[in-house]
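Form predicted alone, single chain, as structure tokens, below.
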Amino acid sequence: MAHIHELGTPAALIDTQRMQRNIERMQKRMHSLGVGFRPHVKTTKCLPVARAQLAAGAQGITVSTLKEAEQFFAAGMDDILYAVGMVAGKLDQALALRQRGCDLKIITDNAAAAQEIGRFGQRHGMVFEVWIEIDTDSHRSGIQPEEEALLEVARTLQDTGMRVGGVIAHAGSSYDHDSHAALLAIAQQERDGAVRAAQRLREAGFACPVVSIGSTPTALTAQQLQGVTEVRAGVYVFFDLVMHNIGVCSTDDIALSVLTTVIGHQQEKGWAIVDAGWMAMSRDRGTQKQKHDFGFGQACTEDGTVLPGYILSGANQEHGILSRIGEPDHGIAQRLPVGTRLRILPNHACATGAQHPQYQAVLPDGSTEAWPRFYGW
């Protein structure tokens, strides 16, 4: 166990106090809305974080890869939703998990994939629980609530002996807005669309016990979720600058940062050069299309205090360019001399976390613990 001052740079840091506060905030909100909560662990892919989420009251987890499912199941978590459309080439992995006792749920949004799932299940004597993906905002994949394809997929699954476990929706368009009114409207649309899809399935004779929705912005904005059984959200556990710009967190809530060291200057340009480039921060420029562009990240002091106006304005593979927004800081070498250690808040926590094999979890006394991440598909 090292103190934060002893860590090498760059390093991905988790402020454990902020993380726990974020977990408790979301769980309390889910309790108040009367729904279950199934966190999406793709943001962190980290066992201690997922355990903290479950300890706070979460019920099951959501994953984005079957490798994640395998690793979390091996660690004792068996209620798992694989929330990416299933294809034939991955059914062997899914089968192996279910045969070992994992309560794995899979999803689809088309009859062709449903047919493949059904045929595979029949050949191997396995009844897969399949949730049908619903498109409530034309953001990505899914079947619109009123489409005939919804019932076609359900019939295909039922006719091949599979179980229609429910519907799943994700209002990804919530990331494109930054007003409470807009987020409230998208949250209501997400809820209404998923509940309507479930109603149509039930009217057609399918049980459809689960209605699962969620994104971090809609989960934190929705006013009522009648008819919804569970919510999924992921990035809330760390938050990031995109979420800050959307308006669902402050910079003081962002629990993930990258520790870096000033290694040089271009004083005539007002630059400090740091040892965290895009290999440490990722190439994600998610704030570029928002009202406040943070470049590759917001600069903070080593203790996490924001340095207003100073951002990572450029990034090469292992070099970052730190500068002041607007007028160049020609005194930056005196303000941030070589050897200064800083934290950079990320645009997108999922992408930045994925650049690192492990996190350094910073405890309240400044000591750190290494928390490994999972990788692979």
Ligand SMILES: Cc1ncc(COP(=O)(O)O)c(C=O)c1O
Second form
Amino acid sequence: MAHIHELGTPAALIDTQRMQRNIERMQKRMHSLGVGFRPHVKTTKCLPVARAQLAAGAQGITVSTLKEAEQFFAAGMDDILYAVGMVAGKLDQALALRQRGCDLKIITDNAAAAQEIGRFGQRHGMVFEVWIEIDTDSHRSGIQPEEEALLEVARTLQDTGMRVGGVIAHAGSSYDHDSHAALLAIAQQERDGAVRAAQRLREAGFACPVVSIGSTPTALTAQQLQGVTEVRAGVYVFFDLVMHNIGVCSTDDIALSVLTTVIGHQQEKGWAIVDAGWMAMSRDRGTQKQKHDFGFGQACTEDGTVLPGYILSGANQEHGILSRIGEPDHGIAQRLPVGTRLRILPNHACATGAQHPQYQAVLPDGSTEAWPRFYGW
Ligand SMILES: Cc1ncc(COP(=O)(O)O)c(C=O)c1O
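Could the form predicted in complex with the ligand be shown next, to go alongside the form predicted alone?
After this comes the whole thing, all chains and molecules, with the earlier chain placed first.
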């Protein structure tokens, strides 16, 4: 239980008060919209965080790797949606989870994979519950709600004895916008497309009980979710500078930061050099194309107060270059002397977290607890 002042740097810090506030804000919103909430735990891959989300009222979890499914199942969570398209090479791993009693749901958006799932399921006497992935915004994968392929995939699953459990949509294009009106339109489109796909399936005789949608920007913007049964969101638990630029959080909501130390200066350039480079921050430059480019992150004091205008403007593997936007600060060595400890807010919390083997959870009294996170597939 080191105090934050005693931690080695760089270190990934979780402000537990902010995290808890973010969890409660989302859960309250979902409650008022009348839908279930299934957090995407790929953001943190961390048991204490997932436990806090479930304790606040979440129903089940979403994962992006079967490794996450294995880890969270081993910790007692059994309602798990693996939300990346299934392929033949991963079915053994999925089967082993199901055979151990995990209520694992898998997804597909094509008849070829549906056939593989069906044949594999038949061979092993396993009825997989499969949700069909719907594309509502041409962002990534999925079948568009009106496409014939929707029914073809459902029939393929049914003909091989699998269960069509529902539809799932993720409006990833919400990340490309920063106005409430645009987010509202994408949220509505995400809801409408998923509900329409479910309606088509039901008209064709499939029960399709679940309609699952979500991304952090759409979850925090949607006004009505009639016909939706559950929402998924991941990054909301920490938030980050990309979410700040989109307009769904303030910098004071960002719960993840990287603790770093000033190790030197280039006074004539107005630089402070810190021991957080891209290895600690990730190479994610998600704010580059947004309205405010934060470089590799926003600098804050050690207690988390934003230093306006000071960003991590450059990053080598273990060196970060901290400078002021616009006019160079030639007094930076006096302002931030060697040994000064700072926090850097990340562009993309999922990517920054993934650079670290563990988080340091900072409690209200400044004491810290190590919260492990895991890697791999
Ligand atoms: C299928 C799926 N659902 C939900 C999410 C959560 O999105 P966010 O992190 O914006 O909340 C993601 C994120 O990539 C996703 O791929």
